[in-house]
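Read the single chain below, which is given as structure tokens and is the form predicted on its own.
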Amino acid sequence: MKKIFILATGGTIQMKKDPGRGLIPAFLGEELMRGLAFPDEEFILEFDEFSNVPSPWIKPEDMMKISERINSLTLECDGIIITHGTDTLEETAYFLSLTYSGDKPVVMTAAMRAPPDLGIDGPRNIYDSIKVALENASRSRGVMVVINNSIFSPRDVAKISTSNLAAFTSPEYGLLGTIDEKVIYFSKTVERESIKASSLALPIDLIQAYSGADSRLIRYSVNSGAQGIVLESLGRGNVPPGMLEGIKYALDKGLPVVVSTKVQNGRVAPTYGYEGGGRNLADLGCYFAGNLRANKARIRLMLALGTKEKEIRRYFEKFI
């Protein structure tokens, strides 16, 4: 008989609306359960409380402990299922995918609405993901992202909604599969990657470009301590040229740079020859992210950098 973890870190899944104070964490992961059946599946639910906490509290300390947990357990175990919160869910989940080794299905799902709102989904994003851990299909795929009756790749899945109950998307990919009554996948492989880091690299800073821009974030960021940037930059890869000096001082200073975009599809590349485009910041150095979204990009420099080699190149040359 196949054995199911319950891993449970809190987040809207496990919170209840109080009068006075709105929106706030009360239940336990076990209790997650009431009232969900599974007829024709027979199986064993075990549950580990590893945290009860909204997701803005995560770091990505809590991430390596996330993940040490999953890597353990699933030698016990037939697939695991992470409850999460929103907010933060799509940089656990990438984390994950990156230190993540094993061949059992991991699956994170969350809700968008706690009790006593009407039509909560939390309950059957549940019982979605316990049937994609349970299905052979899924073994071997790694890290999984399971919400609104659709899997997603960790890599590609992003929030785009505060409220709406189909707050997920995956814009450059498409879904992994559905859950249709059954579980259908779309593609019958998924490329995996690995991270093996023995510590992180802290803090990564995320700073956004904008219209006028300057350089004084990029000088804070190093002269605080900053381990690393990453620059959300504008469109395909272009910063304002009152940022230039900052990165030429950071990159002086021997952090690595990394360019991400803001814009939702996409990849950045070293395009444009202007001051402060893309082939710019190549020439002086940067590195780019394609199309993996700046607050992902932040969790693979960490981890590259927690590397024994440190092998910033060797994981963010592949994007160009």
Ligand code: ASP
Given for the second form:
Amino acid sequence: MKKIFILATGGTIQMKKDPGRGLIPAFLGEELMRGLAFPDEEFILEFDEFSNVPSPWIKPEDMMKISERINSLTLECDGIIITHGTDTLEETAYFLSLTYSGDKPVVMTAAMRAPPDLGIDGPRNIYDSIKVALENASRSRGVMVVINNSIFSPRDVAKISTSNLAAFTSPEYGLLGTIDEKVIYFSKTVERESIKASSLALPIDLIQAYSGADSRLIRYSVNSGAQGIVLESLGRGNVPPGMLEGIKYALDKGLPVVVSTKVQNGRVAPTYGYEGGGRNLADLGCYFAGNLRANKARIRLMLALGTKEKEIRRYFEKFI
Ligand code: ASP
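Target state, the form predicted together with the named molecule; input state, the form predicted on its own:
Expanding to the full complex; the earlier chain stays at the top.
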């Protein structure tokens, strides 16, 4: 009989509304299964209470611990479900996808509504996640995100609504599949990758470009100990000229600067040759993040810098 682990970390899926205080952590992972029945297939379910915190509390160090936990748990089960808050779910999912290379499915799930709200989605998302974890076709796909009947790849999944049940999308590659009575995969998973980091380079700061942006935040970041900087740049990978002085300052101090974009779709590229344009940034020595969004480029950079050889070029150059 197959064995599935639920590794609970917290989020709205484990919360309920406390009168006067709003939503707060309430349920253990084990309590999430109340009232759920699985007539089709028998399996053993076990629980591991990793934490019960809202996901804005989850730090990269926690992601590393979750990763270590799933890497050892998968040796003794057929699949793992991780409950997590939706706010940073895409960051943890991407981190785990780069640090877990086993063939048992690891399914991350969450909820947008908590009791006593009507139409809560947590139980249904767990039900769907169990189906995905039990499905033979899920093997070798690594980490996936299951929410609102949809299966997403960590590489691409993004939260796009603060409140809608259809809170997630996969802007570049589309859904991996759906759960419509049974699990249906539309496409192969986005190419799996692994970064063997022995430590995490922290902090990596994420700095946004906007009209009139200057270099103060970049300078502050460098002077206060950042190990690297990700720029959430404009459009194709461009920044206002006011940011250049700070970027040069960071590069002169030996900090890697990675260019991503705040735009939802498409790649950054050294296309524009004007002052602050992508080509200017590439000539200065910035790395480019392709179509990886800034919050995930940050995860990738902290892992790449945590490898023995600090192999940033290896993990970013293919994007250029
Ligand atoms: N703020 C919550 C969290 O990320 C939202 C959620 O779980 O949906 O923990």
